[in-house]
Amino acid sequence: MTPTPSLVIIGASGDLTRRLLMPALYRLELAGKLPPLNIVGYALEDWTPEYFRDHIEKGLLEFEKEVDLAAWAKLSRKLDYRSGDLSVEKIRALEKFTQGEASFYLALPPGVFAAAAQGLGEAGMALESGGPRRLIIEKPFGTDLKSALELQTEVSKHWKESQILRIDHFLGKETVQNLMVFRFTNTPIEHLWNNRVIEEVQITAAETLGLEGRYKYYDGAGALRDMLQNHLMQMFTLVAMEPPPIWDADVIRTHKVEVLKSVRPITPENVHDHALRGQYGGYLEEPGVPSGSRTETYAALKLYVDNWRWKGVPFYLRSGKKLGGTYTEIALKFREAPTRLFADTSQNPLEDNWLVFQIKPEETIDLILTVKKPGLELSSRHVSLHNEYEEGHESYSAYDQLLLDALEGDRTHFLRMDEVEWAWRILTPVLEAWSSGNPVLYESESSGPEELAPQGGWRPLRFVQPD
């Protein structure tokens, strides 16, 4: 009889498990999507399985709008718990729970990823004699190119690249995944997706929140490492990649790496032309932040992809805290019409046309076009062809999708090591330049620093539906 597959969550007592992983597994159970599975929590705390189940149930009641008792009862029967550290002797106690196919989720601080991968490997957990074995690693994968390569060296001592799933939850978002479907199944759209038609691309991830008690992590990371190196660079590669010939994990990820390899290098001499960092006023007064900290709470990049499709098109990426809105979007600006046909009429100056993939607060797609205003005068207005992506459908989180993919062995939406490496290669000169000097100050609830803004300015931090 084939053993039931297992999911072992290393660090199961932490906030990630309670807030995100277990609610995602619960929603998959509720939807009937969760495959046969034993779920084993593993952490330092000396808990009983019963206490662990109570801990998870309290989390569901806190973070889910409503808990279906039948679905929770079914899920709770799949839960077990064992306490232990990352030593080989303790980890070997997991053998009886992992006789067949098994996935190990590192819900741990980044500083112990290498130790956990090594402990699991030395305990024999990477061996696939009884079925596939997978290691799921949260971001960040390193803090710069050097540390990423060192971490890879440690992890790869026991784990093959095909076993490693580096998770970036933005790749599980519906609109981000729909970007590929929208591009590659609609012939008219793909014909517009090039430098002859697109003038610029803006990718924004803004939030109104500050540190919210995360100073220990954030002050050592900053906006560039926290958001741009992973989330925004992933969205950037999906926008810029060439159409893959088949839907295959390695083919798709190879196309994304080709984008990163095509990015015009940022040199120490031209960092200021391609990167900007800012810090909101009052950051240094935040509890726990060291006086004189140069950590950026806002980061912006201007990238060029020097290939046939995108030569000359600037890609602007920005993310920041304490801004004027919580808003995430991918926006492509179309070039202006080559002639002003209405220059001698009462027609208003033509406004920009955009294709906007909004990811937060709602997941929508908008094609913004210009049409004539009703009436006797020849004047125009903007209209939007608007699609609310989730309208009429069940809503799932990014972790729902990515956990299901991981359990099924689908690596399409996980990062391969060369993706991680090339993203760090692009940003290494920026990080080195920012090791000295100070960020630009900006006011809270503003749009952030204006330096490095596109010629026509940044798009507003909220979507305004055309009249």
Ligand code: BG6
The other form holds:
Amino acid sequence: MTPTPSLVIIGASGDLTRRLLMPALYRLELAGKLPPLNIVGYALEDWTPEYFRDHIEKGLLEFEKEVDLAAWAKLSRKLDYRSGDLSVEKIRALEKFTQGEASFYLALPPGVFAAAAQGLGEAGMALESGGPRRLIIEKPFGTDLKSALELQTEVSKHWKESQILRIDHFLGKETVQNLMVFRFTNTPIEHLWNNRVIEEVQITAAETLGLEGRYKYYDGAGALRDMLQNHLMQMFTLVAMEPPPIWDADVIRTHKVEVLKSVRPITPENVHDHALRGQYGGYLEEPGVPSGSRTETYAALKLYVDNWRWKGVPFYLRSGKKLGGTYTEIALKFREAPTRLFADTSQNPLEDNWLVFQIKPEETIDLILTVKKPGLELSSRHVSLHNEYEEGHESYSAYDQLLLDALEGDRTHFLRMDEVEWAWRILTPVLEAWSSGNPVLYESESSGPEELAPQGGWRPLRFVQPD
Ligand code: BG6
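Return one more block: the form predicted together with this ligand, after the form predicted on its own shown previously.
And the full complex, kicking off with our chain again.
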């Protein structure tokens, strides 16, 4: 009989497991989508399986609006727990849970990814004689190009690239996944997706939240490493990529890497023209933040993609903490119509037209265009063709989607090493320039620093429906 597949969560006593992974597994169970699975928590804490289940249940009650007790009972029967460190001897104790197909989720601080991959490898967990073996690694993969390559060297001693699933949870978000469907199934859209029609692209991920007690990680990382290198860069590649010919994880990821390779290199001399960092006033007073910290809590980039489709179109990427809104969107601005037709009329100055994918707080698509304002005057107004993306449909969180993909071995929405590597390559001169000097200060709850703003300004940190 084929053994039941296992999901082993290494670092299962931590916040990620309780706050994101277990609620995602619970929602999959509730929806009847969870494949047969043994879930084994593994961590240093000397807990019993009962204590672990109790700990997870408390988390569900805290993070889920409502807990269906029957679904939880079903899931909790699949949960087990073993305590141990990353030594080969301890990890070997997991053998009895991992007889066949098994996925190992590293819900650990990034500093021990290499040790965990190695410990698992040396304990024989990567060997696929009984079924597929997978290693799921959270972000960040390295803290710069050098450390990412070093980490990869360690991980690849035991794990093949086809076994490694590098998570970027933005790739599990519905609207982000929809980008490919929307672009590549609608002929008119694909025809306007180029530098003849699009003048600029703005990608924003703004948060009102501050550090949320994560100062140890965040102060060492900063906004560029925490958000831009991964989440925003991923959204950028999905917007800018060429149409892949077939739905295949490697074909799609190759197309994404080509975008990164086409980015006009930032040089040490022109970092200022392409990158801006900010720090919110009061950051230095946050508990745990070292005095004089230069960590950026806001980062913006202006990138050019030097290829036939995008030459000359600036892509603006920005993300920051303690801003005036929690708002994530991808917005493409259409070029002004090349005509003087309305120049001598009382027509209002033509406003910018946009195609906007809002990702947070709502998931919507808006095509904002100009029409005549009804009435005797020849004047215009903006209207929006508006789509509530999830209307009438079950919604899943990014982790629901990605865990399911991982358990099914679908790597499409996980990062291949060259994507990680090229994203770091693009940012290397920026990281080097930012190793000295200071971020500009911005006020909490503001829209962030204005330097490096697009010519027509940044879009607001909330979606404004045209009236
Ligand atoms: C995480 C970052 O990867 O993404 C956090 O580490 C950030 O700093 C979070 O708050 C944002 O994700 P989401 O899905 O809430 O927009």
